[in-house]
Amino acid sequence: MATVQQAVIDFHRYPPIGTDDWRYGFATGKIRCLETTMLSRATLLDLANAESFSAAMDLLSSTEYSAGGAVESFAQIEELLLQRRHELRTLFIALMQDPELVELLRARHDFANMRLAIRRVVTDRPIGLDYSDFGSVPAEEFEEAFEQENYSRFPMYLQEAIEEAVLAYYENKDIRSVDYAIDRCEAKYRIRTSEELGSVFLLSFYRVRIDLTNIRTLLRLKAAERDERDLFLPGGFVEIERLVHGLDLGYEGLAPLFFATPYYEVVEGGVAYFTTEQSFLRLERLCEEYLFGFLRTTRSITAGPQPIIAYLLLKENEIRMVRMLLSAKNNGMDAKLILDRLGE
């Protein structure tokens, strides 16, 4: 049987997050206060177990997610959540001292917008204007740039992504090729820029993101009985050879393959749930839990950009979770599915 050369991972649970930066003393203090107002896990579970949508809204009446009166439609809740997200992102920009780090965080929305625009172009659909407003490129510029096929106004990392994604699509006319190409460009951009900026925290964060994406890719390829071995993203802590080797193993061999990595519990739990339920629900939750566990290690930082970035990402997730839970209640979704998503 083929052997896999193991990379050296010089941390037990989470990678390093860097040191203090006292330029962020005031900003970090403000974030520490805001962290105390975030919803607890117990509150999220109470929302999941609420008897109805109105009961769930009552639980939020003393939080920033209170609708302040009778809710006439779910659109009213979505508008409230969008407003909270806008306020969060505005605060993030105001607190950050390094515009280069802000640009790096905003680039995730540029890549997401670009993915949507290219998918629409190659499938002959209107470009539209329904893009995230937190990227560096305004939504209205996407439509004009693609209509004129003039991409010079975009940052270089987006120009590279457009070229690679379009070429990848027209090689085999597979829409998934757009996603794979953009994922690869985005991963390279994140790693390269984090290194250039000397951000230990973001470099660790993006390498973890790559690992978790690759683990998801591995399990989804196996579930679909596909043997494509060039879809794993480079730059993570886990070497590509280990992931490729996983394609040749049965499900029972996947967890042991990751035993010497920090992701053993993620793989073990995700595989166990998939083999019994034929669902990646728990895998997605475990990947999120690991990533957010890493973000919470920034609580050891007294002052620095790390806590501000972590708060942005954790708070964005909280807003998504509130939306998911309220939507589930509004649509009468089975409580078991909601609890599985929350890990109960």
Contents of the next structure:
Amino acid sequence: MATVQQAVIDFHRYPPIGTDDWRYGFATGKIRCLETTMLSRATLLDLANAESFSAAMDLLSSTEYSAGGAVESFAQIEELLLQRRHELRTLFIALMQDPELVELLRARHDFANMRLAIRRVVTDRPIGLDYSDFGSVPAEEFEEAFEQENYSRFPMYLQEAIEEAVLAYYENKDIRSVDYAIDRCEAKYRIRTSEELGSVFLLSFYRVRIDLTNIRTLLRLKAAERDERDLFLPGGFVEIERLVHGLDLGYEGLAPLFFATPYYEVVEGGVAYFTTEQSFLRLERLCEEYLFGFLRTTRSITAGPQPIIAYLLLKENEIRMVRMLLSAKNNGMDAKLILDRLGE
Amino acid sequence: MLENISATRMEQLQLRRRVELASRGHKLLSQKRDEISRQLVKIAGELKPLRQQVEKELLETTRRFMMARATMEPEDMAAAIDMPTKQFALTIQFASIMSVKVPDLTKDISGEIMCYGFSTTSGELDVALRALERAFDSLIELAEKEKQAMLLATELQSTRRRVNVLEHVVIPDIQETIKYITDKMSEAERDNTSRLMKIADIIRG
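I have the form predicted on its own already, so could you send the form predicted together with the partner chain?
Okay, now the whole complex, with that chain kicking things off.
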């Protein structure tokens, strides 16, 4: 696999998102309509401040997240949210004109399935059938392929991932090595394919995601007092040397380290909250806000795949937020903690 | 008073030995009861803050885990915790407190609790698992102490019952029986004396 080159940060706030593609005129129009039905920030804050779970459900009664009657258990809500996510992904596949882009976005499910399957194989556990259906490879094929050790039916990027993950595991017999190897393969695949497809938007998006994952990894490694320096993903805008250097610094030195990057505010806010609360809630929120801020720049695109991909990702996040808020309300969690995660 | 007792000197001697034994047993059991009470009060004093600490730690762990679970995709969460790498073994040995066998738990923990990669998991999951790891020590200590307290309380209850039976039933009954036998034998003695005096009067007359 070719080594991915690190990019130079040549933008101020968000990287470029590419230009219009008029084949997506109808699809973009439809997405613009659907965007108006998304939950507003005010609604999410009202949910966070709702007195009880039933009050929160009442607030959602006029939205697509309405349970349509009394909620007997939280599993009912989980089921509803999974159904909404399924509908969203089906809509996304229907609206996209380029199957290569769909495959690239579906690959995350393939990698997630692969991660689970390899972990089970190397630990001699049953491979099972509980895999995501949204990958390019059907979930039922995993069991057969792994039992026969016939990986030729998988796409090349998955075959490479299998080889690297199994090798990584047998080097030190650490189950986490499987995840690290697959994460690396996934990052390389995304960058390489985005470059091959000539998608400026996806290339920027994946690089930003890699950077944010690396920043979170840096802080998580420091919090766990681990000194592994080869866990950062390649292909982001931020150089890996800078991240490795961050492992040698104290918490107070992390924000200045990222001063020249667009992630300064993310690191500064996340580290400050972590040192006082021993929690990653704010870092994760700031990472999300940055990423979704980037996705929202696709509003300047009149027609193209960018708004559709952005809608998919923003809507998936909305579903996650609704799950988080309802779960927090159902378990009587403190509103302050919810607001720390959601943002004031 | 005991039933079916023959008022003989032999029986009286046996009963005197029994009452002496019962008194000695009563004294020993009273001492055991006092010592168990002392130990129980000591453990109960440690239990309350320990339980509060464990409840606080577990609440914190659950809260963070719930937050992590809610913000991650269900498949990612299932994959992350599907194969735990932390090995946990618990050895139970028994120590003796006033002849009550109480458990002494020793844990043997190996492996890393964070058994997943970083890209698809939440940092809150790390925090939750580390909090759980820290809570293990207090949790095991609490389990050990609560079991000790439970066993000691059961033993205290039965010891107290034995002491009360000895103090209020067995010893008074035997003492009453001894008194009865003494009275009976004195009566027989007086009866015999008066009979001999009567015979002597008849012979003299």
